[in-house]
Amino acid sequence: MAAGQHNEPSPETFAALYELIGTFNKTGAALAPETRFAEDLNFDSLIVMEFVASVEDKFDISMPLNILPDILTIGDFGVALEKLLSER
């Protein structure tokens, strides 16, 4: 899947994310490319390493755990999991 912009994934891949986070969304926060994963949906270290299981089965692929810190955002997670899927 090829973003849309450099720092922006593909609407395909935000109605993935959106989908799978939806179960994992308490707060009911809105979901965007901006909305925060810690702050704004208020996960916490499980709920990460729950949806990061969902996402590679949904995927299938193997999220290194090493790029989790950097991600902040439902758009950053898009443009790693597109960087994932484009080096299979």
Contents of the next structure:
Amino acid sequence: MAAGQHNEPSPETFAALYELIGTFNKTGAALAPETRFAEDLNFDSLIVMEFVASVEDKFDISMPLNILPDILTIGDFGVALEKLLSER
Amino acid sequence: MRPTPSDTPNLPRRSADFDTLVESLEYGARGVAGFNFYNSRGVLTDVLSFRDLRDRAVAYAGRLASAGVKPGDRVGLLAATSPDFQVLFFACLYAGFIPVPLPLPTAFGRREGYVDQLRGQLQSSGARMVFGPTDFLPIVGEAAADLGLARIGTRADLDALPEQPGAVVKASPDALCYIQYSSGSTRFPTGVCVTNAGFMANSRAMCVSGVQLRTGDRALSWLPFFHDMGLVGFMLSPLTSQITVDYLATEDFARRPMTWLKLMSDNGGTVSYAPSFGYELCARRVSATAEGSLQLDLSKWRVAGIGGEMIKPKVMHQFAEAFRPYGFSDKAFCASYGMAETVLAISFAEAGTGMTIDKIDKAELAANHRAVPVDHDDDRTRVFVSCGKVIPGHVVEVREVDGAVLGERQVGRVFAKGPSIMQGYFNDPDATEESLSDGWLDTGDLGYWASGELVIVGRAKDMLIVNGRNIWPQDIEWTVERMEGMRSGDSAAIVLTGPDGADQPTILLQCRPAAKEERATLLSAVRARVIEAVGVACDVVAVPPRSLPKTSSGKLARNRAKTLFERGELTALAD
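Having seen the form predicted on its own, could you give me the form predicted together with the partner chain?
Everything in the complex follows now, all chains and molecules, and the chain you saw is the first one.
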């Protein structure tokens, strides 16, 4: 999903995501909106789900599985997360 | 809402002695057992008793007929862990339609790979319609573009349709029952044809002599319904023995693995299965808690099955140690071996005896293909878990390359024959001919006999298994080929054995750039692209241009490449 279609996620959202991602970031890659989960962070499907669970706990939401295939970067994730939060 | 009970009073237990799956549901519907669905926090969300399943399946058989499905038509079903999937699966069986369970996406950014996979299975099966949860329909639409499907919708979309009378037909035991796509590559999928008779033969063997299901048993599963272990092992087989099953969706297990064990504890589960990695995830989580601090009682867990990938004994020991304080007994571990081509299982360890470990000499195995037992356990040793005895009514042979049948502790290719072996792959005579000959299935695996039990050591075919997923090297190579500057035959995807005995998926990549930095960039780009498209983290090793061996017809000689690399005759370019 193109980031341009949605509002940029807030700095607070990014800060929270960076903190959660830090636990799983074994590559030491720098975290930025354009950092990619697969390419830059080497997230495999098990780590993805563990990370999703940590986000759900932190924000008390449930993330539907069907949004995952469209998410490539931390920015994409931030957009999807804020959308879910706004629909709550 | 209350979950269905474990016991079925006043209904004598029958163990998969039916002619058809529909007949087994008709019988189960006379009792009180059924299927229960829980969310990631372990809260009950849906209950589908066998009686409700029966009534709803009959109704939807009529509605599907009204929608235009004809007997023999294939119906794709996105296999979410939900009552809807089960209702439509059985609706198809009641009306003589052929259900085709389809996979769900599992990770970030793999849209393209998932669409390819769906499209491949839709094309191969020739599905006329697809049903699934609303959220996934757009992506199905994308996968099915120009395939001319008559309908893509949800179960609820069918509610408006009338129930066509006479839709329910009596199935013959030899009729094709469903098509299972857990084998075959993403690009070139092969669908296993399962008949009622084939299914029932396997189910009977598993229920009676494998798991030895008995009154009071209660199964629990988080395995996906698009996999044979989930579909056959924890939906269809328990039904044929009137056993209640509690479900946790696969993605919910992946999010919160401990919910699996919490539900086992809360509901008094006695039978549950997982690949090694499922046990590993839980052992990892519990190591972060103080010993004995969880509210868990796993003492009723009678059969903790392991399957779907090579069993890692060390991981299993860690799990047993971690959960011993909660009543878990390592005697519950039960290894088995099988594949969709055998419906599910072909050999089973004796339930209640734990794992039988076989330690053999690594050098003898590699050089002489012999499994010579040793006492020591160090880097000269390979440790395997016995997969038990062949199920009743079936025969397995371990054969030499020339077809000669091998004896005790000689390693060869595993062939299987018997009533549960598939009839073939759907609409794919070439793939069928490659796998079946005179009723013998070439499993593509390597193994040996140890005191009458089958031990599997690896794969003769090229398949990779990562976290229980089967991955075909062709899919990895195809992904690499499509990258800029790459050509067909530039890569070989193989599995090497790491120092700890674990599989390490590896890509040998023919590299043209001479500059080291440029090469390093290319290697990490290939690694990243393969993670994104196929979902496997591979070691990528640069080898010189034109160094990968080819067959006489110019195709990549993958096994030869692997052998050359292992022998050091094909060497990596220096970093």
